[in-house]
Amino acid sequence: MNGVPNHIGIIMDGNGRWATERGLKRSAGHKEGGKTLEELALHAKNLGVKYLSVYAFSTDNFKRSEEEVNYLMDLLIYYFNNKLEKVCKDNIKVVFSGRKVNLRNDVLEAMESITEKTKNNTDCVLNICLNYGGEEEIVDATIKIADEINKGIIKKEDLNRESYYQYLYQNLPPLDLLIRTGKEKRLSNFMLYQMYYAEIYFSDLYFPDFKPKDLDDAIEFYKNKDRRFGGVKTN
């Protein structure tokens, strides 16, 4: 039996086709999801769970219409700077994952205001992966690893599998539990490295419905887990 996870990420997949099945634009969806991530990252802190990372936006939702990424950045951008006083409130810091590149001036200040202002807050992380993509963030950690060894600032000999870490978007500890809804079952580039022995929990919600009780019953899924890491269990 294990207790409550350490770190938790969510793919935070079928905003769209909740919407859609009822009728609306996909934007409703997405705005409905952004309740749902308030309500579930109080609730994990709540709950004593220290890491919080959430799939917000990634590099291939480009791909999508000018229409719906400029609606999800106009989001991101009223969350960012209108519920950050709850976020204060609730000593949760607030992270980003991912490229700057591409993302729109408005929403890099909006990331950066939240960034300084909840820097100091020690319950909670909340891991935000924006314009965000796990093999390129490899790339990107590789990429500064080798810049590092051709200055001379370490030695190839000093690179292994947790100092690795200190090269990726954030220092953050591995996962402990990946939960994905919305009833795919594929990890979508998320979080690659870092979940190398993580639990995984596929919900067929879609995520505006996946709720605290849903996140419990996730939680109660990977306590009943007997996590070996490789090894064998000898009593």
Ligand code: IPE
Second form
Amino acid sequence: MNGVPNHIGIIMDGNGRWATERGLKRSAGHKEGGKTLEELALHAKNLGVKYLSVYAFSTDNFKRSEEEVNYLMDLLIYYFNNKLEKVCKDNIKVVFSGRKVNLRNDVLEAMESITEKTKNNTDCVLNICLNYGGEEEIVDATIKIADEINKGIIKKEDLNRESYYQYLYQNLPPLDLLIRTGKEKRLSNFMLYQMYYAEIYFSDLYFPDFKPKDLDDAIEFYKNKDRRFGGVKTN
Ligand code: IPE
Ligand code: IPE
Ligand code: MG
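Okay, that one was the form predicted on its own. Can I see the form predicted in complex with this ligand too?
Then the entire complex follows, led off by the chain already shown.
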């Protein structure tokens, strides 16, 4: 039996459908999803999860209407500015993964502010994937590596599976448990490098309905997995 996962990733999907099925605007689902994330982050931390990575906005989500994108960005700013005190009290360190290009200045400022103010917190790292794509992360890491090799900072022999992590947006351990809510069974370009041996839990619940007890179920699923990492079970 495994212990509590060290690093959990959540693809927080289904906000729009949650709202539409209630006759509400998609934005109402995003707002409700924000509340769920708050509850889950605190619950995960209390269970002893050290890293929580959440997919808040993908590079491809820019394909949505301007109204929806702007609503999401405003909501993110609201959370970064208004939940800061709580995040600090809970000793959670906030970091971001993703590309900075295409993000509004007020979003970048709010991101910088919460990163700076939580940088010394130690209980849990909340990695918010914003304007994030897994392929983009691997491409961006490869560009950094090529640059360092060209400048003579590293030699190509220095590169291996483990050292590659230093070139990703954040140098975090690999994912142990990946959760996707909202019925779909796909990865939608999330943390492709880090999920190499993640156990994957799909939930039919829309993200706003995925509550701490559902996180407990996902963790229970994980605990019962026989993680072989390509080896053979010995007992
Ligand atoms: C996930 O919910 C949140 C974001 C992608 C920002 P969706 O907005 O994708 O909701 P559905 O999948 O359309 O229901
Ligand atoms: C993935 O959900 C992105 C986030 C949860 C932020 P999407 O709704 O964008 O993914 P697809 O389009 O269903 O694959
Ligand atoms: Mg979706």
